[in-house]
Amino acid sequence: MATLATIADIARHDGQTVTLHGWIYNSTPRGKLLFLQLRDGTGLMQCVLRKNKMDAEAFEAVRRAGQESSVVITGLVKADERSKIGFELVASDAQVVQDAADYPITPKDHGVAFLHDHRHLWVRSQRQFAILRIRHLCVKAIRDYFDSRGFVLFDSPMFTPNAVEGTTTLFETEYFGQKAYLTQSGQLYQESGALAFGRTYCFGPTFRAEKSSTRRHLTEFWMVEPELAWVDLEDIMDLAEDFLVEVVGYVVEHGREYLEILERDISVLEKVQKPFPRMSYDEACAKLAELGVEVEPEDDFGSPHETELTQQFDRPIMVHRYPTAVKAFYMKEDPTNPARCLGVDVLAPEGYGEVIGGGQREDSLDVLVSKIEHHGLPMEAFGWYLDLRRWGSCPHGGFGLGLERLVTWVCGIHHIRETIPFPRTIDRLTP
């Protein structure tokens, strides 16, 4: 009786007979023999069909299938060195469930456009595996992370009254009469769980309307926001030092084979280890004049920027102490100096950019109206926010990390668009 096993976990099964159910990935028949490469989901296998070995009819319904036919396969485990996986299965019966004829995405080159297009099947590419598998271990080894920590989910709605991170890009909808956004990040919600629980975390789809088509953007794209009371910047730098460490110490454990079928050169992964350097925003333009990159005063870092402060470096690092006029309006001001906020971005290294961005809130009920009224933003949207420094206001913040851009660092990829199962840009809503 064959036992049930997928490749995942075919190392417990040497010289045993099993059943697996999965896809043709490659076939190449050689006269009586043909090596089936199998995916199941979890991993792909060499299967070896010999038509004296087995019925007929079934070695040649087999032969026959195309590229992504769905079948079953049962055969004796086998060790061999030459194999990936270390094991190859000697098939002794095999049944197509549905021939897969003229699948369209072949081992030839194609488009951007067109496997876009296909994305829904060619998520099942050997790359786009490994890449949504490194998503999938980031995602667990975040969660890990605040779970392990005390963090308590707080989830924050997807349809909001007010713009969070300026009123640009909103993507805007009619709410039953009312004017309603999609969220652009779930931070405000999160401080009211931070007052109630002293530190939770929100993790889910955030959309900005940003008519961008660099490969850095997308419309749709999840992150990660803690929020802790009864801290300050030293604090929030702190902890997303040791978040990141952490979270890629996790992939590079748990993920290496995904890293290798991407051609990832792990040791650039092995670097992320405490501590980052740390600079101000000051300290950065300054550095830049001696690299002779020009930065216009008093304003934001463009990915030229960040770009050629991180090839300085081989780890991540932190700018701190941004302008306070080019950061959202809940940034706290530095008590030393009011044109500084008590900010920061970590900026991941290989011109990737900024993978967190965070910093210490706005806790002085007068100074927030202040700058709500100076922001041009609506009050009465805000009224519940400023109920958090009516009653309880503290010290505290957070951070917010984008997942995709994360994934596209540590899979060393160019593109974002790869680390989303189905992703949105201004010119894509299908698939």
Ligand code: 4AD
Contents of the next structure:
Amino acid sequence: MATLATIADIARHDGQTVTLHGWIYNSTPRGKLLFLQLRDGTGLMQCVLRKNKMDAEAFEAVRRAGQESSVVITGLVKADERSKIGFELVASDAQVVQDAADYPITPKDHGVAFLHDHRHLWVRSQRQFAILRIRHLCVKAIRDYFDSRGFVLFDSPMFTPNAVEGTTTLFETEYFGQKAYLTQSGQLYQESGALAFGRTYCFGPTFRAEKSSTRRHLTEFWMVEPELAWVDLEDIMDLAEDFLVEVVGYVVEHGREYLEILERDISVLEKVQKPFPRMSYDEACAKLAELGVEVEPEDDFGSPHETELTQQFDRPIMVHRYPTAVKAFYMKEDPTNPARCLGVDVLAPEGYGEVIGGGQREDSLDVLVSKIEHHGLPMEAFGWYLDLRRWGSCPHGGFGLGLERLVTWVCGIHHIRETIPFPRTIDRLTP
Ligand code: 4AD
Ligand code: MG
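One more: the block was the form predicted on its own; return the form predicted in complex with this ligand.
Next comes the full complex, and the chain you just saw is listed first.
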């Protein structure tokens, strides 16, 4: 019996006869020869079948099998310098497990809606394979970063009575006679975690009823949220910078083959090094004015502002001290200017814009109570959160990184919806 192998580690089997389990990605007959592109979930590899070198019936069965038929192929692993992976398989035996016909996603071009309707199959395509592998690497790098620095995983709930990020994007649901929301951010619960463990993080889905469809917004996306006790805004900026450098570096090191499939310019990612330029909101506004881009006074930045600003730099930038009025209720006011708050956004280069939002939290009970009132939020729902200021309040803060925003940027792709296996947007709930 031949050894069972995978394409990803085929180099270990140079000169050996192995068996591969996979699916026909593409098939090109040339008389008594058949060139198969076999995909096995770990990679893509050319298999050469010769009619006179194997059972003729088996050869015919594979030759007739359609795209995405599942097959088992046994053959000799042979070095081949024309191959991207350096090897091809010279088949000696083959079996069709399921003979598929009329696979809907062919090598020709398909419309975006068609592809999304077939997302459950589309994820088998090379480009999607590469993007979702990069996503996996990002998740691993993120977890490793926090796990190796003393952060404790502290999961925030998905059902919550609390609006964290404003009331306009809440998904409301009935919860046994009570009103509940799908969480917009795990932050408030991380603040409880930070006061219990010093530093914690959560990493899970978050939900926002984004009513418009843009290339940066999903209604369900994954966010990683570290939170730390005894830190200020500067510490948060240092952490966000160090974290991004490490995560991007890890993906460049371990995901090169996937970035190459996406034709990503890796030199751009290699420039993600410290220090990131830091500027206050007011400085950023002055810069935008120089560039001829208008900002409504005291208004938040929209994506045109972020795009323009980030195009001035070759690495991420950090914009801090936004107008208090446009930011969430929990942000601490700048003691030197209460019209500004101690929040920071990290904006990715090449026009990708905000990937991280965070900052220092309001730690005074009285100020927080007045903020909750001012924002028109229901005080009852925040009783537990206010307890954190009653018992052992201290300077603290953290940030949230949107995983899909990160993956979109790292992959250098246009639209966020390709970065999650099954995207949820205003107009898509299936598959
Ligand atoms: O800036 P946001 O709203 O910040 C928070 O939720 C804080 N409570 C996080 C914290 O301090 N713990 O969201 C954080 C990040 C954004 O920078 C962006 O990357 C991502 O979440 N994000 C989205 N990603 C995809 N689709 C959406 N609709 C997103 N909204 C935010
Ligand atoms: Mg934000």
